[in-house]
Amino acid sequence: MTDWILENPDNVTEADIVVGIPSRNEADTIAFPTQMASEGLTSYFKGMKAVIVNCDNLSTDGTKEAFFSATCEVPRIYVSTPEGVAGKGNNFRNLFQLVCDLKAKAVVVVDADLKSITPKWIKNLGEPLFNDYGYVTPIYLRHKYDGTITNNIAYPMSRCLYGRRVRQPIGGDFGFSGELARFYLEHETWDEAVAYFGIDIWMTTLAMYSRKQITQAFLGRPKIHRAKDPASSLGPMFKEVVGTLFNLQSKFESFWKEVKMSRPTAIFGFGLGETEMPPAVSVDVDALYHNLHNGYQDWKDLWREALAPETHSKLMEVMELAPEHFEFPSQLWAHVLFDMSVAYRDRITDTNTLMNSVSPLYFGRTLSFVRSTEGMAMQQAEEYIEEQCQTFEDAKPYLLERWG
């Protein structure tokens, strides 16, 4: 790859383990995860050739300078996309290429805005990669309203389709083998959505599809980062994550059609570290309700076309519920997403329009989730999410019938 911007002041030419930190204008936060990565590498991977890589989007706020000035005992490389090329996935693509060039065996990736990372995160995400695992996803304590796209779409859909219980398929902090990096670099399903926020679900899905050994790393502390109110504007992230999920569903149908049920995924390092409570996430429930009903005005014709008649009829009953009695049942939600995945495959409209029509339905399901779990402790809410996933699995014959 020749169109990257590369600074390698320590002239690193090979590595056993790489820690990647993708960024775009993270000057105020990147020093801390860089320092924690350095401490993790020097404490737990002694004797190995290690390097920390900031894979950036040509930040204009001094991210590169903050990265190089962080307290760090490990060699560092800065790599950036060229001017005019944005996207988290494009940052990862540079990382995949660099990992292949360095012939690294293991890669750990952590978010640049992490406030709760400890050196042990590097250990738990990296160590399994030297013990025959190919892919490591995180398990951390999250507030029940942090990660609603994960809880209501990415986790239940990926678990139902591919048969692996991977709790945080778009968690942002991962470990993967050098071999998997090459697989990613060469895979033909790369597209524009993956080049942006579709990257996390793409990596997790391909790891499942390639039948790599997967484990989940228990990280002890909650993920503390820039959490958002689930009722706020979704931006492009929603479309890119769900669009990638649906696109890969079409590409890998021969694989997931054979999957009958899900199986648990091993947890590495469980019980280690602190168990403090994650910070609260407030939710504007009125905004969720209005987002759903405003979306109905915009998308009612498309919903009628995309959804099976019985699904559409039940959805219309939900639309008539007053805010205080609102409920969007899990089974109906599963049927809605399955129908939308079929509409995506059949291209009943352009994918951007279809994704825009799904987002108000997601707001409705999120409102129902909040209503159902507002009196619950974290563990009870977690059990509710697991029950929702089982509902998706139980509804899979409906998907197979609709898929045809």
Given for the second form:
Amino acid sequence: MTDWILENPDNVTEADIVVGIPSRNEADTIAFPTQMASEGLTSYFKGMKAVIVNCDNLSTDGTKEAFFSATCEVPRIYVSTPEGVAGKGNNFRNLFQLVCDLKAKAVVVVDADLKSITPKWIKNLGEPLFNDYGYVTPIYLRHKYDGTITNNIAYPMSRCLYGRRVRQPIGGDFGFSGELARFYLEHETWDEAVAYFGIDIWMTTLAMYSRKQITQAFLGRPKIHRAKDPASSLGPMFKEVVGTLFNLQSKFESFWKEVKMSRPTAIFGFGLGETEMPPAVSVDVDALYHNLHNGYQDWKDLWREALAPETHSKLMEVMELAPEHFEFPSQLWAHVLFDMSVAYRDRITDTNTLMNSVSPLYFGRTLSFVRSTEGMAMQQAEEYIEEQCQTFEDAKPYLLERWG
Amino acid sequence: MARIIIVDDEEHIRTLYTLELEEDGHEVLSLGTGKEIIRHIDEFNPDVVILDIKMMDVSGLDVLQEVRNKFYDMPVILCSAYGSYKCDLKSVAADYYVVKSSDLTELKKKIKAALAAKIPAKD
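I have the form predicted alone already, so could you send the form predicted in complex with the partner chain?
Below: every chain and molecule of the assembly, starting with the one above.
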């Protein structure tokens, strides 16, 4: 029996398509994506049984009431984790269970804080699931400094390891088949980090690992939500995303060791009219520099232990660079992440400590990224990210050697 | 050696590519249009498709979407006289993008890479 709190006022017992909206205290914002989801379902999935599910963490700010009072023509279900159980991943787990219970064929998930979602997002994330695709990730225009964990870790690492070019592997808005929902529900790699912010990279990695057909849905409008300065506190998200990435790397070793180069992923959904430019994200470059150097004081011994001697020596060169000449080369960054993934597998320390030691290095790489791309237009910055990915792929023999 | 489809509306380009690639031992099917590409892929069963972008009757980028939707893992190399199409989001669905040249070194390198990039079957 599932330990959840369920409200199903329309007595929905089966569905063809489900839109899930995970939340935790999103009373101010959830009505808008709910309304857009309803319009998307009624406009583009006519004749199908549809339901919108708010998967919540027992919010105390009236999220449930805001969800049920939104303008909506589609039946709604509210499901929540019990008191004391938080985590985005736990919300998804309830969604996976509900999708299986409703025998749904397709699931679309959108964030509860989205301000730029349109009904076409539901169409483009959902429609490929009725055409042989098992997993759909978003493609939206993002400011070059929005999504730095994606650009510098999640995208290059997942592409290099699993061989599929998925530009937004932790985008937050997804589509997946009912079959994949069952696969997720039953998979043995579920852990505490996945139950929180590790869920997005876990879902994308498992989709690649299980060789589901993946497509990327072009969403036209930029993702407008609560974007953060990349120099601000990382919070638990960084640890959970990178920890999950490293954990799955250990589990799926026999798969990624065979991947030589990456393959493309199709784009679905053009013709959305003129695309909008995303809002600018400002970065505190001084804070990035200081975060790196403060991290050195805290973690120098662990860095020496975790990194290969050559990697460590090059890192020390980088640490000596003055702010105006600062650069953290892509190849060194690839080697640092590869070495850290080996240190994770070897359990040289606990996960929390290791992730805390990686975060200052990430700040250093982010600073270098900001410096290298500051004069670039979005498209040029995109090419820079693609080149970084190629550097990771070219450096894979180093990872294979270190991994053993 | 590989089976390769070349789609380009310029005959001299097709001739050049066909001669060089056949000399390297590949089996080549050369097409002047991408209009019936799906049927040709079904019949010829290529290992890789080389696709021009700016053609008289059809856009190579649209042909690429058609190929990718029907043949999820078919390696496709875009080969254009223009570098600017690389910025078009539709080109993301290609394995590689090569700017046309009478020197086929880069194209041959990408053919080799595309053939080597097969995703392994899972355990």
